[in-house]
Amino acid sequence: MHGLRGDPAGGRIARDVEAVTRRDAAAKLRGTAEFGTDLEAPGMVWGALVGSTVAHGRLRRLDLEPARRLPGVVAVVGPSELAGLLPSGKRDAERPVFPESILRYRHEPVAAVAARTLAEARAAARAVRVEVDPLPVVSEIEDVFPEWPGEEGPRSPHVIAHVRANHGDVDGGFARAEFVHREVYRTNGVHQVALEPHACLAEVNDTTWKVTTSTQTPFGVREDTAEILGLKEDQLVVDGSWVGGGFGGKAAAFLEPYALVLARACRKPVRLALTYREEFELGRTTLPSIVWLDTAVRGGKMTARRVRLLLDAGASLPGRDFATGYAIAFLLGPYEVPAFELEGYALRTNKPPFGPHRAPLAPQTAFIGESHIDSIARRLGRDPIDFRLAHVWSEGSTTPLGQKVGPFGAAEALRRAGRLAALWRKGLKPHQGVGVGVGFWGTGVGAGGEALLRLTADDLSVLQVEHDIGNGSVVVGLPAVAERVLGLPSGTVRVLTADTASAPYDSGVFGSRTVAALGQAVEKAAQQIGTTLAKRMGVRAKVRLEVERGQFFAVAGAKRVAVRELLTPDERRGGGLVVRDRHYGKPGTIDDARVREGTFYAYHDFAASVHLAQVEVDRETGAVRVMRATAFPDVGTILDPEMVRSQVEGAVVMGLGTALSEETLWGPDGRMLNPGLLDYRIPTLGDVPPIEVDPVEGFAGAGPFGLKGLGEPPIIPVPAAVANAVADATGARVTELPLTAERVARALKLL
């Protein structure tokens, strides 16, 4: 693991700060920089939620008047109340502010107060009456389907989604078999666990309704919290603080439309955060799942496979559930099978809706794929590896849904794997094993971005809408294209930031598409820039721009030209030369005639990764200790080589705690059971092996320069490489996510 350089100990972080590279580690490690929980406004009051006391319920009455009389309280907000604090435009009738009948999940909101103190508000809340009819609660998934279900599982009422495709002859395939291989496996939910809750701060006055939020996606917020409220969006400005981790649970329109129906109600600005515990207990976690696989095998080849899947979506609604669709195809993994079979359920359950975590189910489903192969080839007796690598992609082969590969380097990372692999293998000890894991991920270069680039006579600035999740992606990645396009040091761009009325429009933070999809559009921008510069100085060759003295100079062969002599009198008036581009990728295709039922969702821009893990499995307790790991990620062009090492160490260490111990448990009445850092348990420092990072280059992306998107990919092997190593060191296979000793000791059958 790399640390501060040259500051281990952290003794010298006051006086180092202008030298670390990271351009936003100023403000951060001043303490400056402004979160979502840190956020103030003159005469601002403090908003707190009033939740469903039940998992699922019919409200009999709702008594807001006992908080209404506490000292303090400047507004109490309930479903009644919505229709005189709310525009009469459309409203969304599937995710209402409030419900008006039907509890869903505990500690759904039901209400909002605002008081002039936290502790207020809290009080306030806690005063209100809410009486509540329970319904039975629907706690499991096998609550619903205790068996994969027959011809009424798309009946049942608690089907949100189902999918259905085919292609080859799969009943002829599992026919001709020599064997078929057939498993079931069980993953469990996992929380996001940034270190900043959910948090933001609104204001209202008669024109506008304006909400600044941690969140990864300003734009998508405006969106949805105007469609939940019925509000144009022109009426609504998001503007983003520093977030504090999101890995996609800062995605997606949460508290915002609560704290902006306060800041309605009482004309103040109104702070709305929720506690730890409350962001346990109300995140957006994964979705547990069940899966079938059944696969067929001849002469050594898969030939047929069928995959079933029963997703746990919560309290999610129809058409708002994307991951089965998603998901569902992750299953079959990055490998050429001749014939297949797929079908997937979303199933409501009477818990809170889940949502993504970083690349959404992909660790789950890699694990479930990457185990079910690794099964087969020590059946066959055949090297994990050398399984693999007779049937991965490579450039040009089609995945099940009918795309077309483009460049891929899993091959290239496999052989390299391999040849670790043996080494390790050479001073292995009893109870020890080595894994390998392979994942692939469709980075969201198709999801659209513009950007804006402004030159000065002595700053070249990037404006855009985004603060940095902490990955890097904006305040390292987007100045690096400008830099790298403009011939300019690492250091030289700024990046500004906005909010939705001012900032160019962009998707979001996710999906890894930051610097592999926003990056187009600042690089076609800076290629604007150049080529304006070369027709003001007459000259046909690339310019490029250099600083001297803290002045820009732009230079095309033996000449050099002052920025400020290349601006005209606006430009130099009115803030520099302003240069404006966008990227909008091109949808992907699948193939329809292999889709029977619901929607699927084309992938884009291939990126592997593959992962060796080295474990050591105490045979009396079950306890796995991860001794070193490995990651070969399909990186296509390496733009900044520590921003690649930090993503991948950190998405090692956040797979880590997915493999072996986090898991979010919940209670046949719908409660969580661990809301909180004591019972969930995420990796330490002491969890942490050493961990190596051997980027494969040479396999082009459509990012920048040939890059592709790392924000995801890295996480994707981690739970299959470890799950495979413990297979390897004991002979036993753990079929549920996580790892935990409890249950690997009940494989090893040690309970």
Given for the second form:
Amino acid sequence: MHGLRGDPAGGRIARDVEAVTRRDAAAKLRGTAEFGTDLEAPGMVWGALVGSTVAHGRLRRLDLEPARRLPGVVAVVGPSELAGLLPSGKRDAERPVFPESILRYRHEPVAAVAARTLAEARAAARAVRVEVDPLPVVSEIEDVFPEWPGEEGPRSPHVIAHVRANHGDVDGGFARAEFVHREVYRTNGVHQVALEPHACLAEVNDTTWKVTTSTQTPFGVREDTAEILGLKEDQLVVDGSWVGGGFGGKAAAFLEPYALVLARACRKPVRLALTYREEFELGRTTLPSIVWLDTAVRGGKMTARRVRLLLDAGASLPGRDFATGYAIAFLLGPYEVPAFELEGYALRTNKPPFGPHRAPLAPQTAFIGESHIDSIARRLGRDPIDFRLAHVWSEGSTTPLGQKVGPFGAAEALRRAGRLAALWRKGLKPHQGVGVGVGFWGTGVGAGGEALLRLTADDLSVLQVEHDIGNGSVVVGLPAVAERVLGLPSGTVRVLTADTASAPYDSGVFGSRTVAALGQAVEKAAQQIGTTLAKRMGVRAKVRLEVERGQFFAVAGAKRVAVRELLTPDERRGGGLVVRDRHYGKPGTIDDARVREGTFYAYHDFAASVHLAQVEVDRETGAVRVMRATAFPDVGTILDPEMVRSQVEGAVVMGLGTALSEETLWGPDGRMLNPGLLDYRIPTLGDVPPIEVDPVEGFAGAGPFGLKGLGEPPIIPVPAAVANAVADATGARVTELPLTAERVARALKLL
Amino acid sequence: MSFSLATPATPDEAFEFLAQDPEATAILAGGTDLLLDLEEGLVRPRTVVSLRRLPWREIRWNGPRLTIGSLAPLADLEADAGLRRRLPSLAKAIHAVGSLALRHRATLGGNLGRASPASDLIPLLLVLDARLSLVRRGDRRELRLDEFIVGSRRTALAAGELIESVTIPAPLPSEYLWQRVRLANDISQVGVAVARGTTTSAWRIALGGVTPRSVRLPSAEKLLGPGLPAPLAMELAAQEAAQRAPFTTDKRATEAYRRRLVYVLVKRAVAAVAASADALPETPSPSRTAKKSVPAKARSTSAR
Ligand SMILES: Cc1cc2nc3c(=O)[nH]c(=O)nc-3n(C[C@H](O)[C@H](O)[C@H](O)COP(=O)(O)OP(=O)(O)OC[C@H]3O[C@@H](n4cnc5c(N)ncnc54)[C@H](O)[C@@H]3O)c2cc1C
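Alternate state requested, the form predicted together with its partner chain (shown: the form predicted on its own):
And the full complex, kicking off with our chain again.
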């Protein structure tokens, strides 16, 4: 444990708070932590998937026989085998285990095999003959709509979702404008690149279907998988393994149904894992978008805005119009505007299905919205930070969709960024520039969960269902909440993880919600422990706990009683003092009068995220080097400074990839062109600049002690800040992510 | 995939293994390329002969003549004080390869044996006039690098033959510049090597990056003339190089951008060599050996 002040390793955290030890570190460093790809069971066999050979086609014939004849093969399952394997319950028709006729993307699983060794399983998968009549492939947004569609748009068979909203006098705003600023932007797909691929182990016996899997959402996997297979939810048990990174990529069922079907077919435990190439080819990642922005400006203010979005949804969009209805409002940013019009389409293409990626679409939309507002400020000759301050939300502001904003740290963060920018500017050399990026996020406190705390004479534990995904929210965050409520030193509360049959319900580790939302259930349960003990001690004062030589004591004022004495005889013999509490958030409400079509989603707890970046641009080649970055996250309060710093640093590194080098590339035949880590380029350590963190506290969120979720917000403004710094350095605006040297060179008119 | 692994202790033992089944035998040095090929099934040998126990690792100077054993790990080469002092361009090009972890395994012989169009070492070795010493049981021959590399991943290596060493006749004032997207573990979009012959004063320019094999650009070289070129000559030579380079578009860069990079990097490399041309010592002088010379920290693009 160490304080952070003046920590030479990087970020600066203003307060000198003791950092908490990572409770998962020992197991991970010793290699005893079992990740999805480590799972084993006696008699286990290996699974492999058979994929579609085209991006779009009609399945003519699936010949499984050649695979069945190979050595070591114990199961070969295609669509026709399912009826004999699954219960007769109703299966989700929209999500068949294997497609019966139309294949929608290349490598879409059409069958699965299991064999004694991995090599035999892969050989068997290759031996399956997939005969397909190809159909025309739609690989890009432009194949559907070469330009923004008119009236006929909604009738296109490729439209999965269409959303529209407006408010105020938009036409009037544009008519009275001193000028209208119009731009078109484009973003490309990014992949989560969790180190650990998707992996699971399925076991099926007469009564229970069980899958152990690397997931952010055990209960979500249970729900999805039960629907896909037509099982009753309590027939299915989902257990988590350690998770080697999720970033949104492990927040829904994926391999579990295939593994379970195979396990059912061969009556043996089946391990199924993707190769890293398959991680890319099977997608579930963010896909491209094209955005048109028109902004009317009058009297130095934005008076009316029109935003139109086309989103590539791939073969399917989880939650249908969620991606459009949630992301589109990010394009307006956290700014007040008297009149606006939003319209967005999600379009089906023959890429693999869309999936969430840390703050889904928010870094992309913030890049677009923030580049646009920056170029308006420059056109007006205004300082970009001052211009933002003239519009930015504060507590009580109304969002475009009519939500009321709670305590919101954007203005404070912007003022700090402004002071730092002025300092940086003093030392700028030619071809260097400073840029700001602003984002907001509605952290997922709306999604519910329950916590179970158990106090015995010598132990206090939190029981829940998720394994830590690497960010510490489960192993550090949840116990830290209980520790703070009960006045315990850090490291005294244990986290126990159990499967869906034993642990209380929680919606998952996603949406920056774990500590902010599930933490509220832990907070309330810990308070219950305090009040129960107070009652038993006969005191009114607040009770805190102490640990001495491994024994727990309850303390109230001068009174100090061993917990052992306060437990009932049954509790002493049995499970201790068990309390359960829950947090089911009230969904936010939007103003329905502003919605014209489709579903828009209410954000929950508003968190701001402001970053500053300094870059140097090679004027002859367009190469961009990020020299430094500082983040001003709107955290509410700090529960653990080490976690704040590591979340922000990780988010900046990941955001730099989105900003500069990461993009999925697709051929016209729907084939992914760079399905590997050589040509899908995440940053290396050498590409990462010094990162500083200056948290903005005091704008309380809905989480315990007023904290706000922090998993996603710090990635949001990274591409925006870099792009604006490039514009500051060169005067040229790059309108497509990522900002590769070649795109910058084009913006500089070098080619 | 299954094969038998042989780890001969001497060159003669190695030649024996190689002679047994030459068509189905793969040669393993550091394995950074070969293991990927094996994994992806691009090669399916019955026997893999590991060169791990063979000597061929030394760096030897004989007057101006530099000989490097084919099995020298790249990390050892870039750390070699003599090489860094007398031929800093080569130390720099070696530093550009992959990442440090990779360079601990990767060898010089493997880089040439691979003959990758994207090699960061081949262009510079071309302008330095490198020669390869190839050995076979009872036989030895010398080939110029441009004779050895015959195409993308194709060499003149005969069955049963091994690269023993690489020789550079004399260190020349030279420079290697490259551009790639990120610092490490990336493939150069373009690599440009420039050298100036000390006796003939003739300029040499070679490109790597996308053409199936690295090429010299004689027409651009000529525009630089003998001696130190005027700024206009450098500009014209850079333009000529950009025009002549036989490039194509691929997923790493478009043709137009590659031409732009060749133009910029040739201009910069020529200017750097011209500036350093007279300063470079031909032979180590005792006064300088004690001084540590550290090559400039490589960056993700040398073009910055
Ligand atoms: C992640 C990654 C990044 C990379 N980055 C770069 C880069 O930036 N620049 C670059 O130039 N390269 C790069 N490479 C390619 C590779 O690392 C180099 O080419 C390396 O020098 C190969 O050496 P090796 O000893 O590992 O060769 P091996 O894989 O052992 O062998 C390569 C080939 O050469 C043959 N061979 C090896 N030694 C001999 C010998 N003595 N005689 C005859 N034939 C022989 C082998 O049979 C094989 O065909 C990268 C590779 C990876 C995996």
